[in-house]
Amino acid sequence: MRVAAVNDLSSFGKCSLIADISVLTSMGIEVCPVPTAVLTAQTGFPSYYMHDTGDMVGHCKEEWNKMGVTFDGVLTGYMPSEQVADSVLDFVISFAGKDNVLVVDPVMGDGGRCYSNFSEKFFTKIKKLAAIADMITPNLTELLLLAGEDPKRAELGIMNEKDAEEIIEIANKVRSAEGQSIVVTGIPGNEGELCNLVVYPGGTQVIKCKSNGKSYSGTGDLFAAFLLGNILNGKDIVTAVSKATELIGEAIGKTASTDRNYGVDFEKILKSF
């Protein structure tokens, strides 16, 4: 199997293409990276340099169409600008379709705040991309943005029954088609818990894992990649999310660094998954 992974490449942070390539390759899936940017370190570090490689998205589309290649899955992540988002949308339209799986991680913000590259025009492109996806993996801030609600509402409280119902209602507003699945990631649960909420054709499910209460770079990328890999390997959506949730929980448990910017030590556990 073969996946096109459209994401940035950050030298430090264990995220984006580093996570995509590591996870999917370990699952027996060929990864064809499409770099949207190259960074010395992910953007959470105090200082970093970013080189925009958005033109590569168009070149990959053009050259791969000449080659006649196809993909079993397409995965999209971070895009630095509106212009790159335009190119990614063209790429996805060219290579995604009924015979493969498109997973979109709508990277726009977290913790109730938008990232610095966010703008209304950029948001419009991301929303178009999310609308044609088979699965989207927003955190709560991104889900609220996609639903046209105030992202500051991301602090809905601990994941109890009332909150779950409200988040499900918001997710159903975002779903563009009956067949689309939405996995809302990283919702705080009771003490020591982190929740992922799955809204899929025919049902909903809350899946929990242990948490130390900290957030880490790259966990969203790891989750999306492992989710796609499990789907391509024949797992149903709930099982795929459960396994991806377990992966994140185990990786957090094995992480030695106390600096969230360096990500989680997923290298220690990939063989066991």
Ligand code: PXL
Second form
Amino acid sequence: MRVAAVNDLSSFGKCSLIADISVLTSMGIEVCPVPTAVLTAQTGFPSYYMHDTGDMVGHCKEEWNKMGVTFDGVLTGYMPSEQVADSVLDFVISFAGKDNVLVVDPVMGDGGRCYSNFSEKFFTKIKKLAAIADMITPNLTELLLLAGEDPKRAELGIMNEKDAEEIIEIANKVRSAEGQSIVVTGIPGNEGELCNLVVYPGGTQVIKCKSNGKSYSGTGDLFAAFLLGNILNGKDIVTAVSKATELIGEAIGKTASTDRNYGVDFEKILKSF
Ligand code: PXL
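Starting from the form predicted on its own shown above, please give the structure in the form predicted in complex with the ligand.
To see the whole picture, the full complex is given below, headed by that same chain.
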């Protein structure tokens, strides 16, 4: 099995390519990174430097087409600009198809707020990418953005069945095709619980894990990578979401830092998954 992981490389934050490469490699899956940017730390830190990788995504597309390589899965995450998002769309059109699995994590914001790279033009590209994906893994802020609703409503949580029904309704508005699955990640539940809500061709389900109520950097990336790995390893969507939810809960439980920017200590638990 081989996956193209289209994401940034951030030295601090335990996110993006670090998460993708660690998780998928530990599952016996080859990872070919497509670096969208290189950063000293993820953009939630008060200060960071971002190195522009130029048209690396475009060169990956051209060179890999010359090599005639194919992928069983394509995973996309953070993109720094509208221009890079455009190249990612080209890359995906070139390498994702009906014979492989495309997972799009529409990284745009969190906690009701958009990240600094967000613009209307950027949003247009992300919407195009999300529309052609087999699976998308937005957090609540990103789901609301994709549904054309106010992201500030991201204070929504799942405290009861009615809350879940409301989020399912929004997810169904975003779903581009009957065959598409949407996993809404990191929704706050009762007593610090973390909920992931999956809307898939066979139905809907809320899957929960224990948490300390903090929203750590990189958990969405770990989740998306482990979800794709499980799907490629033959698990059904509900089992894959359950296992990915368990991984995040365990990783949060083992995390020493209370500073969300440093991410979770997933290294401590990966070998037991
Ligand atoms: O985990 C999402 C993410 C990925 N990459 C970078 C980020 C963020 C979230 O802030 O800044 C560079």
